[in-house]
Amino acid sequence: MALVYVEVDGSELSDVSLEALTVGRGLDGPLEAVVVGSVPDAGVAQLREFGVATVRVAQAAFLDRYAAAGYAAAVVSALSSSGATVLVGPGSPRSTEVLAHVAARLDTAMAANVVEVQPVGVGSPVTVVRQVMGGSVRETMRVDGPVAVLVVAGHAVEAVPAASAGAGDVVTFAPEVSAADLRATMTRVQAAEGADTSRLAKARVVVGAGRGAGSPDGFGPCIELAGLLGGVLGVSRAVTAAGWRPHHEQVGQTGTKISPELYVPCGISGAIQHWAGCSSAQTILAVNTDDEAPMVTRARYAVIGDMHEVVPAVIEALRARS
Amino acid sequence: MAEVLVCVKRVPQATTEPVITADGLGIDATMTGSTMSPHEECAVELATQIADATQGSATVLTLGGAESVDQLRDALSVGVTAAVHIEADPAAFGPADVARAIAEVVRAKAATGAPYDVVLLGNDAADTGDFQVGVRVAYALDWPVVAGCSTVAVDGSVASCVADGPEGTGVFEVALPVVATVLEGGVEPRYPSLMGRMKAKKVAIETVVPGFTPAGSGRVGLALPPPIPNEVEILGQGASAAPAVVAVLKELGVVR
């Protein structure tokens, strides 16, 4: 059987913790789920939709302030008390870092950015496909150990619905940690002004902007483009490490990955760093002057065309209508 | 004095699609040769930050074969001023392996009456992503550990580790010795000069091998995924398509 590690975003279950479940529900055995902190009635009713029969819950006033180690063991009791033997978690920075702790806990294996549980008898190890190289190969794992930890790669795997919703009993239970458990605990936030990357992670629409911007002062367009879809922009990381934009609106294997429904990457060839983090917008269209650049093949809709020139131009068009 | 181990990778470059060995296990970077992985090139900028702050030393440290000393060519070109080869098969090192390696050298130091005070290392390699070779080299040492850190800074015996996380930016204020892994973005790293390569050439390099032998990754092959079909859609040719972007983006519901 599987447990799977959720987390709240808000008033709910962040959208990969529903896709976490999702491929927990997958495996063998009845799912259920654990909680670090207060989970909201609304997650409750999520973690039944997803099929989830008991949820566990960790409550204890360590558990304010974030210490990973601290997290990582109150996931490991609720492993101990329900006796799964694979433990999936969901593709964030956060989880993936519960989830390391908890395999180092137990001696066990880890896969990371995983997107498929094959199919195994009683007794062998779990196997799982997942992704490597940013996405551009994939990877044929087997977990060895006696817990298989999963982490699922973020909007790689489509978040269903359990077919008939799960009893979604709430266990609350009371973690105990050691001294040492503690020695690496949140101190303080400080003000993270101009270095939020959760806007881009979360937006809508993105208008990204790549080398073709052509220097620094090259952004104004696009950054009014985003302003008039909604949006927020991202750049690539060529950008970036030319100075000409912060690091925390880098798109890309080592900046932020992206979910929204609609990316207008402008001057970006598509080069694998920057596609491992675009690759899940719901639709993609391209303005690039190369009509066989990576990005306009795999792009849905695509200008062949200067971003100097189209991007303007589709400002003023839309101006013209309001 | 912080005497900093910072720990590197031989990744294969990401420039182009990557090609699978014959034998479907590995990447052959044999025409897109290879580099460090981006988030090492800011930790051992870090390195060489607390190092110099602190008056202490940085050394670096890769597990691989003889081809990955050019990694720590690279970062000695760069202010580290030590370098560390664990000589392995790293194809044939899964990463709780690579970390018992790590930890293996981090407490033959110790045993000299030298001890390191901070490990770093990158969040994840550029390659195989496994995001758990810091944690676990924390884990083997009994050292705290932060993770996905922008900047670390050492006064006198307490490292500020500093790291986004849901509630914003966090700073971690940790006891030494201490393990921190490291996100591209907080640092620049620094270009090396033509004097710091030369300086580079010469420095001798501490060769160990493993004590033990390796789990293995649990790799069982390497496979492309399915080609994206190119269902493209061209709307027009510069700014005379923009009428056809504001319908898509009408199409969409982006727009009204």
Contents of the next structure:
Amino acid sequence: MALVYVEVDGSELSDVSLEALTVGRGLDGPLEAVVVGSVPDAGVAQLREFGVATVRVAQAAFLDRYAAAGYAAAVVSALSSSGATVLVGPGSPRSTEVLAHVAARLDTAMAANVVEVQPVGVGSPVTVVRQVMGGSVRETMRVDGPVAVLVVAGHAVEAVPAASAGAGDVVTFAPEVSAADLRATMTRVQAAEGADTSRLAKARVVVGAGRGAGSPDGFGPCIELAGLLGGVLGVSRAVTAAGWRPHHEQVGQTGTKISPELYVPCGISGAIQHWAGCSSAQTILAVNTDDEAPMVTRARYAVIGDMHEVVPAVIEALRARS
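I would like to compare: after the form predicted in complex with its partner chain, may I see the structure of the form predicted alone?
What follows is just the one chain, with no partners and no other molecules.
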């Protein structure tokens, strides 16, 4: 059976947690979930919707603030109680850190960037497919050990509710956490002024702009096009490295991973680091002067031309239609 570590985002579960639940549900046996801290009623309803039979909630005053080792101790306790042989976590930075601690404590194998898990019988190794080399290659690997620890690649799996709801019985427990587990604890969170990475991560449409913008003043048309399409602007690493746009707009391996219905990268060559952040887009329409650019060859559609000519023309056409 599988135990899924889930994270709460406001009043509901995070999107990547729903993706992890979808993967966990594909394994043999009943599905259980573990939450560190409180889980709102809406979150419990989502867990039931995704087929969870038992929700294990670790509650303790010393876990009110994030501590990776402390959270890991709580997850290990939930694992022991559940008897699960597979632990699945969402593809977020914190989840990856917590599950890495769990794997170290259990001296077991961990696979990250998982996109598929093959159902297994009791006592059999887990076989997974995962993204490597920035998502440009997929490899199949076997994860041996008493417990297989898996981190699902963010936005690479569609979150799908279960055919029938789970019982979602909530079991609260107080984990044993040592003082050493709390030596590194989050003390404060401060968002950068004007930064809202959630808009980029959750956008249905993203218009990208790369070095082809030419200067800090070259992004106006792409911003306008994003607005007309009901989307947001995303940029490449080269743009943020040059100081032309803020880092929270960066798409890529070291930026935000996106999975929009439509991605329109303009003047972006498509280096592997950028592709790692946008490969989950449903449809990609690239605008580039180079017909052999990696982004163009990977896109479903492409317009070969200068973004400074193509984007204004598209804007004009959209305005005419509206």
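Positions refer to the first chain, counted from 1. All figures in this text were calculated on a predicted structure; none of them were measured in a lab. For clarity, a rigid core is taken as the largest C-alpha set superposing within 1.5 Å between two forms.
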Q.
Using a rigid core superposition, assess whether Gly83 undergoes a CA shift of 2 Å or more between the two forms.
A. no
(Q) Checking Glu292 here: with the core superposed, does its CA move 2 Å or more between the two forms? (A) yes
Q) When the two forms are laid on each other by their rigid core, does Asp15 show a Cα shift of 2 Å or more between the two forms? A) no
